[in-house]
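As a starting point, one isolated chain is supplied in structure tokens, in the form predicted alone.
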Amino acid sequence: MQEMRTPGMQHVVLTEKSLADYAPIVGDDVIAEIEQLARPLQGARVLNISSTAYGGGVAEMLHTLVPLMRSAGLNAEWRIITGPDEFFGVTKSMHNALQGMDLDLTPAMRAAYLHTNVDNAVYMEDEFDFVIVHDPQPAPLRMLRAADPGKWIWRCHIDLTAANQVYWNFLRPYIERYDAAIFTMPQYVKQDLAIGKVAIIPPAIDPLSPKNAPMDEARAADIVQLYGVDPTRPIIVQVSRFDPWKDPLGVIDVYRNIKTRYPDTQLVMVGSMATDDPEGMDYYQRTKEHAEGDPDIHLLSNLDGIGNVEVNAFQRAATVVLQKSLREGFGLTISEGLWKGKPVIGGNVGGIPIQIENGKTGYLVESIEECTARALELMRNPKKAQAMGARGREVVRRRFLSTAHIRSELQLFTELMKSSARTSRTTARTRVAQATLASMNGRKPRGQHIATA
């Protein structure tokens, strides 16, 4: 992947992908349905706008969804907004506040946020049939490009159920300028949001990406050994950003509890340092301090050379996969772990419960103690863990793969096109009625030019 730098936004250059390659995994019928949905949309220009090209679930999904849109015959692309560190500091506060933190929103923060969006909007000169704007960072773009044609969609990837009202009141007017909004779950939709259409589309993983592609045990073992991890000893793995909402300090506490029963247990926490997360390094340092130099705690990131292949290896080598989040919009790492046949223990928050069937494909937990107990249960019963992981993989195959995601987006595009056509017909009928009424009154309607045969 490369980023082609231009003033304002950056164009993300992507590798090619083919829908046909997914047929052996999801079935020919699913691919045929996607192709049928895409047929009326051939050549449509689609733009995705986000805040970073790597790090986090949004970027990961777009690396697959945009190429698959192209494979389906749409003219799709992806751009990321640019801005100074001050802007990304503000948007990180916005992210935290929208997930429930009590933070101030100062006039200077508002100005920095809007100024960067104006800078990006100025250079967006071309037009699209559909524009999908991801999360709060670029949300004002629709208002700033109000004259642009096409349908604009705001995609919210975070949990708004406990949103800080000051931040939400600031953001909401920008969102209400969109034609539609996509949320992960119905519970995330704010009751005071006035918008034309709401779609519920959960995120998804790419089963053919380097992070999720098949990998044998021997190769996974060789890779984890490169990072000082012993594949013959129990391994607890959590893959997520170093972020307070992912509770990395709590994960270390769970590991310490487990270690009293299984002294040879190792903990691997894999994160990524993303350009739109200025707090990441600070929380990494806090996590490192909490680890207190324990040689069996491995804190790894892209700065250590960890990429998608390495994440794949650690998830496959794991004895137990955790996602002990305190807030979570969705948590793609849940589906990633399940896809590899591992039962996953996750926080009972946000989008995690729609992925984990409690007691069947993993466990939902609400405390360090409960998380410890469930992890020990899986470690004592490897056959049970294997059966739960197999069920989890099938759930992901049916519900949380990229093919399901692209199908849902194409359905939304089709609905927006139909609503646009209905609006056009209604407008035309209104104009005819106005013209008829005006002619009865012996005058032309203002601003209308009525053609006669």
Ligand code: UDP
Given for the second form:
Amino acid sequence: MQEMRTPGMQHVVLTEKSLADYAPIVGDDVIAEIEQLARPLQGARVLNISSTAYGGGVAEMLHTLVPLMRSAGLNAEWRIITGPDEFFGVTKSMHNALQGMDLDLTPAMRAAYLHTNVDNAVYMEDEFDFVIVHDPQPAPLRMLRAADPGKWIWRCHIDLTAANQVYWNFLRPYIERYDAAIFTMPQYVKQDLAIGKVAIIPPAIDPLSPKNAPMDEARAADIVQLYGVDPTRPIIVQVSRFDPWKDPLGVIDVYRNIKTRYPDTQLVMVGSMATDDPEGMDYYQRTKEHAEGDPDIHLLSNLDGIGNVEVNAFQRAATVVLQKSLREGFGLTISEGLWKGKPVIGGNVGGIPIQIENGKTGYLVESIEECTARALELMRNPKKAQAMGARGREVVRRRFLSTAHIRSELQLFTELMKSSARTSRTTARTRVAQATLASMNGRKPRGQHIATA
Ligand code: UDP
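Other form of same protein, the form predicted in complex with the named molecule, not the form predicted alone:
What follows is the entire complex, opening with the chain shown before.
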């Protein structure tokens, strides 16, 4: 029997979070600033749209940012687009190509991509004051909902510096329909992108989520033991989807080098299978083959019962935390490791250098040999490692916690509101389109709209 699927987007159910709980960590002044920025935005309807509610950095962040925005008084929600496997196959290629891979973009791929977006656009209900669309998967929605009011923001989590030109040329017209775009770093903003506003906002982690909340050493040790890992022996940890850009095969090579000096070293690679990442299983298999049955290499995933608490435990139990990526939009796992007081060794790419200060809070590396040498250095000098980790935690406290992210998003909303007030952006064309759509649907625009005057 064929499974029935509800067409259109699915609502993500969220837990409640309170901004006040973050005051002891970030300080009262940060919370007060957020409250002040949120005051003119009370009741504003905010929709986040992404392609998965589980696995990967976007989902990780939205599980905190949306509840915190609600706590600030906005009417925020999160929906995910639905689509067939073929769509997610195409969008994974798109993700890879936008990070620099040389891939084809066939007419059939373009069609599959657009069909799913049309399906999701057709069934989209309600209207919003702000819509934040994450990454390329749902990017055409703005064009497909051109008559909708509200400010639409495209949030790019990808490193576009070496984007495949064919893919970028295909995507760009959809992005240019947005009122604003958010990038992690200025370097990611494409020169040929014509858009009203660009904001630079780095991603962030939640210090109170089960993944990052305090956990004592004994509990972390108990948890890793449940997975057959010995907490009394050195542990190298990388938490990452099984993906070529995360270089899991290179991580195994680093571990093998380390093992010649420290033979009792264990390697733990935690890699959940995200629902929008069909490549994950294949790359897991390749990694498993590369591990050649070594009993000290532990490849673990959500399928083994690894959840947020377990990731927390492994990051805390680690002797060395690695993020040996070859491309990385940001890499939340780095801030997660630093927040646990661990120096992190990361690939010198993308958003990693904005988190790791080389030699102070960890090391930036460009090869297996360099990564090995830095890991050995930290293993030989646990005191030095501890001091570096402590500095790293402070950097994360100041710059990469969810509260900083909320503050930046509220600033962007405020600026977009102000720019609307200065120049009425509604062109005659848009007004006609709005009226036509409303009459076709036999409805008046709904939802509460914040005053822009
Ligand atoms: N993650 C997880 N379990 C895993 C693998 C990853 O919970 O098995 C989380 C990880 O802790 C981080 C996010 O998924 O919060 C990955 O975000 P990142 O920015 O590092 O990479 P992305 O997957 O978005 O490329």
